[in-house]
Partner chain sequence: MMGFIWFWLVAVMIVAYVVLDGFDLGVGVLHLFLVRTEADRRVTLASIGPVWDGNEVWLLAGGGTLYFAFPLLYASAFSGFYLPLMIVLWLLVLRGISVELRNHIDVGVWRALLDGVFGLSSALLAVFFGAALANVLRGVPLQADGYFFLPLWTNWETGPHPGILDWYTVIGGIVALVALTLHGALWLTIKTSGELADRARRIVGPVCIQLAVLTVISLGATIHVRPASLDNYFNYPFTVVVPVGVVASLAGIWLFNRNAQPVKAFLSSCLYLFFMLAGACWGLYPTLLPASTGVERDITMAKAISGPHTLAVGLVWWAFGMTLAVGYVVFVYTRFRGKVDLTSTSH
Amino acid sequence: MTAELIHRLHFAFTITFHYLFPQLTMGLALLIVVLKSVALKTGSEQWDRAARFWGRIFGINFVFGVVTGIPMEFEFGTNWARFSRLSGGVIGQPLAMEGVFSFFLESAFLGLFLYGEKRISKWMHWFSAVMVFVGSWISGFFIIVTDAWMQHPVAYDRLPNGQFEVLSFWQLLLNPWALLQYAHNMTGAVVTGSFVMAAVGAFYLLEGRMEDYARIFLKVGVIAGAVASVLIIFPTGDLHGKYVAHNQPAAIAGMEGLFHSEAGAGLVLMGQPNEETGQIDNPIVVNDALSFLIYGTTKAEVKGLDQIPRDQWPTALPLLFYAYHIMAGLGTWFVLLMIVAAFLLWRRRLYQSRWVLWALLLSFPLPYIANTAGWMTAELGRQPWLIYGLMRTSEGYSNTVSASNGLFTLLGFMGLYALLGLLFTVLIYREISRGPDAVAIPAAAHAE
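Structure block, one chain, the form predicted on its own:
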């Protein structure tokens, strides 16, 4: 195992584990605002308690997200020193701004939301929830901007010493790739938050307890989940996919297992990519569909891997193919399940339909898998480039850090994160077991 591979595995592991937490906090941030808004408008104490309950879940996720996110900042220097030295003039600015919004804006108002309710008015408590939402979503935007520049570099110049510098910060922020990726990513976060909220509601109903709160969780989770599940396919996923096809043809060919250019290319629903034979084994294909999805016509030619130099193919082609199809397949399941649940909710039959409640409960891990597969698709599709078309991954890692040292720290992170994962599971289970009533604050305690 080379040092480059170890460094890639090291960062892949830490960022995959880390993103289990922000995707839920960003999704819940919006749903908490919905709960607080209804509570403020109706004066319902149950909706208020529901918001406090999910605020506690948010807080636990936020803490674990911070703890697992900080090491990645250091990994830019320890594992990817050459990349950081050359690109720091570009990526350093959005990363620094993410830290400001995350640690100052989001955390300050989260503290006010969780611990200041007795000292502030109802309107101010609602405003603190809104600012937590704004802070978390702006924080996510700056991370996306950083990654999008690596995917689609814009507004830069290269100095004689090889370093990159920003020509226009506004062009960096308004990178079309960043805007499309941000919309798709944040919709995915809402899917995660919606499924988790609906799953907790289904859990309570199936256990026959806290039924009033369960109905609130299911109503908000299913409605938000149905909308987000549709939006993540169209328009956000559709537009982002078309942009990838035009700017990273090797990525889209690898995602679809398209070894040969085709006019009227088919969409592979299932199969196994075979790099040795240059074809898909046991394929299930929808004829002409890929050409139509990318170009709007069934006769358009889609560029295959045969038109791309072999050393520019995605370096983990089978993994890219499977990650993309897992993401797309689960996205289809989300739409089907949430549309059925929304229909039953409209017909006032959802709370009695135990088979749908079980489906919602058992599906709560699937958005985590889909979001992880989506990020794997984006990052594996960019390979072998660290900065697309400008710097290969082999040119950016810390070549003075040996493979054995990298492996040692990777094993250490795996052990430590296993303990963190166990602690997180215990804390979340305890909060769900206690339920919303355990975190209630009498209405009279609000400052007027």
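Moving from the form predicted on its own, what structure would you give for the form predicted together with its partner chain?
Coming up is the bare chain, nothing alongside it.
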């Protein structure tokens, strides 16, 4: 195995495991604000207890997000030193801003939200929930800005020593790619949060216990889930996809498995890209649909891989194709399921519809898969570039860190994260089994 491959796997593994947690953090943060707001407005003790229960799950999830997030900032330097040396002046900024603007805020208000309820007013407790939400969503924004600059570099100049230099602070933050990706990604986080909340509600109803809470969870989860599932396809996914198509034609050709440029290109729903023969095996195709999706007309020509030099093809073409199709396929399922559930909720039949409850329960892992597949689509589509069009991945990894040393620490992370995964599952399962009534108001253990 080459050092380049090991360093790529190292980052891919640690970031993929890490992002299982923040997507729930960011999604739940919004839903907890909803629960707290209803509780504050109606004075309902039950909604407050529901918020407290999700706060406890949020707290556990947050810890795993924090501890798996710390390695990410370091890996830019440890595993991607040559990239960091040249681009630190640009992407070091949003990464540092995440620490300065988001982490301090989150760490201050999360403690207050989780452990301070007894010593602050109801308003202040609601406010701390809002600040935790704001902090986590700011954090997401700076990470997206960092990634967006690698996908679509803007507002930069090159110094004589080769380093990238920021030319405009606001253009860096308001990179169109970043805004589209942020909208798409945060909607994805809400999909995860609402599917998890709805699944817990469905679980309780199917078990026939804690039914009052179950109805709250289902109501909030299904409404938020229906809205987010639609938004993630239209407009956020649609706009983001079109932007990718215009700026990264190689990525879109790889995602769609379009080997040959075509007017009236078809949309491949399923199949296996064959790089040897340059075609899709066992294809199921909707004629003209791809041209329509990108250009709004069925006759437009879509650029295929044949117009792209071979050394600029996405390096993991089949994986890119599958990742994109998994994301899109699951996204379609989310809309169908949530629209049906929302309709039944409106007709007041959801709580009795056991089939739909089962579907909601079993679907909770799917947004995690879809979010992961979405990120794989974005990052594999960027290949072979590290900074699109400017720096290749092969020029960016730490060439002083050998493949053997990289493998050593990659295996270390795999072992450690396997343990974390087990621990997380046990702790969350235990909270869900005990249910909201077991959660007392926690008191911060300090005298005034």
